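Given next, in structure tokens, is a single chain: the form predicted on its own.
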Amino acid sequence: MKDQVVIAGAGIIGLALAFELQERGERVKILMPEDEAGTATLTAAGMLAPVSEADVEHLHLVPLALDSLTRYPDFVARVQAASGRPCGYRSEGTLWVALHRDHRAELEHLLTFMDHRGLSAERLDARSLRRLEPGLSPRAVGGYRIPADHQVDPRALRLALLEALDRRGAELESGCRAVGLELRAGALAGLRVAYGERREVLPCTRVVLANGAWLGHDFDGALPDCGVRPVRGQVLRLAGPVLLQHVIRTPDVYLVPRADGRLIVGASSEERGFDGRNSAGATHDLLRHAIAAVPEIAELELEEISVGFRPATRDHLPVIGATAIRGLFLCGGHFRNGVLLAPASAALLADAIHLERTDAALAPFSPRRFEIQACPNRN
């Protein structure tokens, strides 16, 4: 019998990979850190928007994102069936809204970019926008609808994955983080782990590091020089009556409605390291832009200010696949697309681990690209 696969990290990426490995008959052990503050999964709004994000994404990332979106309905159905829990998956699409002339110019630029990549959107005038969403500001001058953009509730999806994994016999090791490697003849022989101040060696021959912005941080091992760093994002969670049916985006803010009346407002983007404090300035800016788009938001309760760390590599592409160390895999650096890319990343890497054969779709994301040549900084 094959050794179990040990996965360090219990965000959407790590849990989705564990789920897909179980689907292929593999045994999995998941190392869950003692402190989940700042994890991208718990902060993420859950927009599945490869079309809306096409203008800011690397050319190689768009096909993977579209593939992952296509996988989502089946992925969610399997997770819900295995867990008995809903995942908050919705498919109403995104409405991009221009509130003034500058916004309109930015959206026209985005439309042109989408056309060049063969992606489509439905242009709407102000009246058509307000017919779909009566709560929009009367200042709205037009926009467009992207029906291909969907959403999921990352917190609900994470709980469903944990339940599904537990029901199927996965080992869930709480308060445990990976801190180094044990090698024998160039191959993985074990993983050094920490339980608070206590250190142990976990014997294993197959490991996936999927610990988000902490990938390689305070880790003793010869990992590829991916340069993973945290990019701080602040998100607001508001509560009250249901105001919207679609995800609303302007060039300044996004609004993601939940069925229970909660509204996610995001997001800031700051290079502040692992500083997890929220800021009054970011909160003010997010609320100001949100209320400009949907005035009734001013009446909602500010329920939560959450701060998370998006994991970004040096070239802003994820690392998914095998390293030079036999038995060691990476699955991280998904930046702001971790929730969107989870189904494809998990399925493709699970196949690579289980079948010991890597799909060509993962070639642009190989961790070994950082061992072969320097990658330009795309900041």
Ligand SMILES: Cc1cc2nc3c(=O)[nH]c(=O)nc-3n(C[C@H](O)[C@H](O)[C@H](O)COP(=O)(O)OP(=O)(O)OC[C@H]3O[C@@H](n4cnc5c(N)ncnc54)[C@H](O)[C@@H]3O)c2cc1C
Given for the second form:
Amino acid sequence: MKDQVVIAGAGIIGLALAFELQERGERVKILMPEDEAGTATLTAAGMLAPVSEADVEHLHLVPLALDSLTRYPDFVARVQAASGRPCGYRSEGTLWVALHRDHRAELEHLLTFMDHRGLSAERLDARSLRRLEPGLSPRAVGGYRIPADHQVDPRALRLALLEALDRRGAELESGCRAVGLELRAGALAGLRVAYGERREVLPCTRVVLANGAWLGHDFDGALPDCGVRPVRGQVLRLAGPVLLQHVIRTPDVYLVPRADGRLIVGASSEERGFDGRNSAGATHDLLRHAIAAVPEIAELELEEISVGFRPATRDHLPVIGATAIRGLFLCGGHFRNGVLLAPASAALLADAIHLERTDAALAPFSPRRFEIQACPNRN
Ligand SMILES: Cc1cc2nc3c(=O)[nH]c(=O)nc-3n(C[C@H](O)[C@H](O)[C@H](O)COP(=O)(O)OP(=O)(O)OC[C@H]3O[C@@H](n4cnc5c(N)ncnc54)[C@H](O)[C@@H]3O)c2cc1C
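Show the form predicted together with this ligand, please, the one above being the form predicted on its own.
The complete assembly is shown below, putting the previous chain first.
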């Protein structure tokens, strides 16, 4: 029988991968530290936005993002069936809203980009916008609708994945961190792990590091130099009557309505290392922009301010695949779109591990791209 696959990290990426590996008949063990502060999955808004997030600097990501969105309904159906828990997947689409002339110019620019890439968006005047979302500010001057941008509730999806994995016999090792590698003749022979101050070696021949913004930090092992860093994001959770049906985005803020009446307002984007404090300034800015878009938001209860670390690599593309060390895989660096990218990342990497054959779709995301980048000599 094949050795179990050990996965370090129980965010959406590690858990989705564990789920897909189990679906292929593999045994999995998942390592989860006690302290989950800063876990991006617990903060994320859950927008599944391959169109809105399409970006000229990262065009390789667009096919993976569209593929992942296509996989979402089936992925969620399988997780729900295996766990008996809902995941909060919704497909009403996203409305981009301009509140003034500058916004309108910015949205025109985005629309042109989408048109050129064949990504579908439908232009709306102010009246049509307000017909779809009566709570929008009378100041809204127009916008567009993106039917293909959906949403899921990342906290609900994570709980459902944990339940599904547990029911199918995954080993969930909590209070345990991966801290280094044990190698023998260039191949993986074990993972060094820490339970608080106590250290041990876990013998294993297949490991996936899926520990988000912590990938490579405080780790004793020759990993490719992906330069993963945390990009802090602050998000507000408001509670009260349901005000919106669609995800609403302006160039300043996004509003993501949940079925239970909660409204997610996000997000800041800050280079502060692993500083997990929230700030008055970010909360003020988010509320100001949210209330400008939907005035009744002022009446909602401010239930929670949460902080998460987006995992960003040097080139802002994910790292998914095998490393030069036999048996060691990385799955991380999903930056702003890890919730969206989870089903495709997980299914493609699970196939690569299980079948020992990597799909061409993963080529742009190979961890090995960071191994061969010596600078040319300068005179
Ligand atoms: C404010 C904000 C809003 C976002 N909104 C969206 C959105 O709308 N849509 C979208 O698609 N994406 C969004 N993202 C991005 C998305 O959340 C991330 O890309 C995704 O959650 C990354 O998942 P992950 O599992 O790699 O990392 P994480 O969710 O951070 O999980 C990493 C896990 O690894 C654990 N860990 C750390 N060190 C170790 C170790 N040494 N050993 C074992 N485990 C370890 C951590 O405790 C953590 O549980 C958002 C992110 C933020 C911060």
